[in-house]
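What follows is a single chain, given as structure tokens, in the form predicted alone.
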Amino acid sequence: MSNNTTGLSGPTRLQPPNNCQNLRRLDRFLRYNYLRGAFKPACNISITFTDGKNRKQVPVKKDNGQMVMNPLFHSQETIAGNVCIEPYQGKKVEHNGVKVELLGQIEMYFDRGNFYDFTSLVRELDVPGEIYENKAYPFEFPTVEMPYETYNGVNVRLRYLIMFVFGIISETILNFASFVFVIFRYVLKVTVTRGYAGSIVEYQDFVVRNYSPLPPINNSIKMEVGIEDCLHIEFEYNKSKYHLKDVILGKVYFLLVRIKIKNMDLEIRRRESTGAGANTHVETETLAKFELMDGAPVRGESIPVRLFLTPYDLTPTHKNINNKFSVKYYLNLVLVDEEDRRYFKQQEITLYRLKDESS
């Protein structure tokens, strides 16, 4: 007698019908759909200067090298405008207030994320609430003490801004359910952080530039240099201190020539200077090279120097600014041999920016 039995692997499992898939797959087109709209910034945020289309413009070149174009400040003037809020259609904003600060900040490259302010103001320009519609809040900071100039360099960036913080504690979609997050601010550089939906960043910076006197004592540059038995030159410059406009008079006189040069040069150097201590960065860059001699000079000859400043990107030295870095400028002197072996010799000079300068 057999018995023949038949193996289950295990339980069978029913398939939904299409019709059940498809109403899965509609309530989770529905639920994104949703979550990506309550993600969306409750409202938009603009921030003008009073005097922003009639005041002056600057190119200031982006951290992804576009030039964009920032209105112009000085130190002491005074700083006004306006903060628009617009919430989108069919939401309402409920905020937990509102106030705009005005921010002079430092950012090292090899520490970036961290900000060091050297100046903020602030002005609390609404209560808690709820904001339905369009509304814009005036503001006004007076005569602002600005005391360093804006600077991009190579490690570091000195900026001034308008950060507008907006605390928001929710937005509701009208009749429809509510999502609750947070807004921590917006800054020009505005910034708004939320929550769940990461950040929305806007940039709109202005720019700040100083005039400084024309120096009570402005001192000339001579100097005697070579090497023994071989090469003795003597150079000189009319000034110590240059404003950025400025056209750089001298002479380089030859007083012994026993190497065949080959060309001399003058070029302007940039040397930038961050940290302290063992965190020290330098770099150098040479913004400018203008020859001064093509072929081998005899002894006794006088070369010329004119060198005009305006057509090059200088900024005014910047000295132990905050602590935190410096910019200085040389005048390098190099000299080339038929070997291209280099000789040279730099000079620190001042540079600084005149009232009557047209930038």
Given for the second form:
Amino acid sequence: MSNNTTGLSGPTRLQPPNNCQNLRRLDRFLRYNYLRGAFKPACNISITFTDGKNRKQVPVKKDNGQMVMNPLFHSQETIAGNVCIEPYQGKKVEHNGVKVELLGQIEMYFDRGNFYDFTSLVRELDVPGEIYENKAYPFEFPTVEMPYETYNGVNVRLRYLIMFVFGIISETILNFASFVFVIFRYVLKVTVTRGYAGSIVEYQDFVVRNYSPLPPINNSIKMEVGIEDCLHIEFEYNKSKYHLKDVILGKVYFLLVRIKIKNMDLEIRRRESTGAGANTHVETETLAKFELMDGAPVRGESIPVRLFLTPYDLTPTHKNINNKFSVKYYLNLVLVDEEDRRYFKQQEITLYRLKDESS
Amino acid sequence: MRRLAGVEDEEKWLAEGIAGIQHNAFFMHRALDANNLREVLKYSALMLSELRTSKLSPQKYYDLYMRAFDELRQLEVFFKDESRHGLPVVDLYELVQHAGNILPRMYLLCTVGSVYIKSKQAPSKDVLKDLVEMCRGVQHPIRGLFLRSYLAQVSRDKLPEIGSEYEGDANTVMDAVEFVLQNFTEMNKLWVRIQHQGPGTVREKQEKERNELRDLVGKNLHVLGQIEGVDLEMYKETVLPRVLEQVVNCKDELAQYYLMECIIQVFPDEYHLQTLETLLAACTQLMPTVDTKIVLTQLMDRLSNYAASSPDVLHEFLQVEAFAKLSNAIGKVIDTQIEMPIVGAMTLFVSLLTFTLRVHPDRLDYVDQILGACVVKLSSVPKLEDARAMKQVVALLSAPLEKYNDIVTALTLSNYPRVMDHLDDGTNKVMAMLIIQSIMKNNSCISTADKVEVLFELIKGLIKDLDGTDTEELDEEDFQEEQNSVARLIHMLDNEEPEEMLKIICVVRKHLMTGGTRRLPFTVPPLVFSALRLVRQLDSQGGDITGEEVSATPRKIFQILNQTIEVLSSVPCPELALRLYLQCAEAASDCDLEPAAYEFFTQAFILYEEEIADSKAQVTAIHLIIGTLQRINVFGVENRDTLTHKATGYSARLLKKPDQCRAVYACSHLFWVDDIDGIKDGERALLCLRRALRIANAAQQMANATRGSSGPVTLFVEILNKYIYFYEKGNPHITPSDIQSLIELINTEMQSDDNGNRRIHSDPFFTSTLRYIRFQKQKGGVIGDKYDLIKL
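For comparison with the form predicted alone, would you give the structure of this protein in the form predicted in complex with the partner chain?
Then the entire complex follows, led off by the chain already shown.
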């Protein structure tokens, strides 16, 4: 809460996202396929979870844009299951050992293709030997500490296409600007180590989501902002911390209006930053653009704010994950005048995942 | 942008908008048929997006709105049926709020909201409150007005008013009122705001457009007026103050005028009455340019009609001191709105007066008070010249006359004449005529001198020349009609009590004497006759008033009359004066006042001698004199001789022989009055007749000499008739032989006429005279015996 009038930011333009990242993504995609297709594996490896049938599955978007369902885990859960190795008919598998790893990985924009493992747990499943027939190895990682959630970073294109058909932002700029800024994932990796023939590796992604308790302090955001002798408003959002299915309530009060306002929007913006110091990279994405007001108000008008968060693909706020990256959310109040000049004020909000939720 | 565009462009834009709606409605219908909620929402939002245009004028926008409205009805049906979309209405209520654009979002929300209320899954008041609050997001005046009007429409049958299925538990009529009030307030703000947009050059167009939109705003007041269960208490405490607050604070001329009008029209009369103070206080706070007078006039008209509707409600008016409040308010309005033309103020006074007359017919002081205020206002401006204002003043003055049907009431109003003073001369006369007509119509009698005094003060425009009136311009017919009215009016002044009556006469006389030469001939005769009536009344009452010190004696009245008629003779209007003198003389005679009668005759004779020069007038006058003198029996011998001698003398000195002849034989009656105690001087009567014969003879000779033909056998016949009359009445000096010789004379005269026609056609008068004699002979009896002596 502040009684000081702080400046609204003046007219700006949205920056078109950097397009060259597409190429890297394509490159990586091809490389995976190459690895799998080049050598004919001698066996089929499958990974199943003990409670796999009952466990909740959540949709995850893959690189190629397809949605796949992955099992959902929470921190402190025991991750247990079976690794099944099925040699193909009439083949035997010689190996120097079988192991299963639980990895937490980060891949970042400036270091594309390299996964940095921040969590790594290993279970040796078998000593070197030969496998002639189907063999199952149970495994268990008891009460795994997984403090960070799975996170798929910026993917600008679809947001805009769905939500802003009538918006002023041109579609053509963003239509092909699909890229991934940060990936933060958990994976089970089974390796059948072999000598010269190369190891056989199988991955099983799973999703981690962590619930937060209700924040003990949750102040409203209230602020008076303006441009001297031109526009003074006071806005209020009922909280500073919202859960993902929350609704933002509030109001915008017009204290002084000397410009001809055309409309007023409330935007939800996501800011991802990676690296530190001089190496910091920041990417911002507008996830929601919600019209609050149509037409020009006069002094004394109070415009209600009610924005349901459900329709938007939001994640909790992440602060300095493993000293690698942060994800922050902002509410951006934008007033547009008749000459299409934009006046805005951005306020950070904290998003968190509430236990009660269905996902 | 819209302002600069032509009509053609607008048509084009409208067509495009309609096409857009139809296009999306088509897909919406398809989705509706498939019960595909997501698609329905998508296409309905797209369809409603057409309403986001800023290019259309209100009228065209209305066209567009109506099309979308029709489609929304179908959408509502779909929303109602949960089995079709599979979502509880509460979820639906949230879902439609996900729409990114506010206008489609709000239309959808209102639509679902109405379904939500109908489902009764949430208290109607909460939904209504939410809807009306969320609509604030649309601040564009035209779009906002239509959106809120949509809200008002879909919620109209879902208000928790008394008797509604949505009322009860936590939902009270108060919530309904609150909702409508808030929607009204917001709509009015939007409406007023149109004015502040765009450059001044298009102001006129904006005003027009705003006028087209006003009913959208006013509709809310209609709804308020119709909500069941808004009792007086609630109206007084909540509804009216809130509405008025909005009206006053919006500081917009058009809105204030229209809304005040609405308030007055839509709410019941008794509410107005009970909240009069509040309502009037608001009137005084309106913008100076607002035509407050029409507003107040309407209010008073309504209250007047209410008062007239039933006598039972009158006590309510007294209870709330309606008059005092209205009167104060009008005073304030007139004081504060300096620029208001005088006609406006007058209109207000007329309305207030109408109100007062209906509500407080017994309170003359109120009426007088209004007139007083009117005088003050009129005094503050230079001479009234505005014809419309004048008309209003006339209306103001006529109202009490019509109401009371009695001028006497109006005469007690001290300010009445003061108001009349401010009229111009023409209007003053019109008003005076109205007053007189009122008196005539109602046959009202004005019976005291004071009232008469006031009355004549009122109609002084008719009584005398006012300053600056150009008499040349007056229409003669109008003038005569006016004066005839005054004359008629004089007869309406009457009092049984002679003392008072005399006073009245004096007052009237005083006023009439100022009338000038043109009016006196009209006004003096009725005054004279009015006085004579009093004289006869006194006379008939006999001597019981004598001996007391009373002023109302015939003698005194005759003195006054004498002076009055004297004025007339100098007008000059001698013939009329003469007639009046003779009337007076006769009256005096009846009262046995010989000196007075003699005096009047003297005056008449003087007039005859000095003023009446025209021979025809002289003939008429002398016959009048003779006739009057013949009937008067009060004179002593000496006086009578003097007068008859004079009269006979005048008769003989008339210019034309036939006139002389006829006057002279008429004089014969002065000597033979066929009464019991009448004078019977047969000899002098005969002398008159003989003298007449001589004159007739001379006349005939003159005719023969000048024209060669003799006409005046008629004169002989007339004289013959006089002979017969006196003979029959028993004048001893008339003998049958006189008559016989006269008949022969006539026969001879007729035969000596050398005109052949004459012989054949004997004189019909003569013939019938002879027939009369024969008839009397045959009849027999005393008279018959007398006639037998006459030989034919």
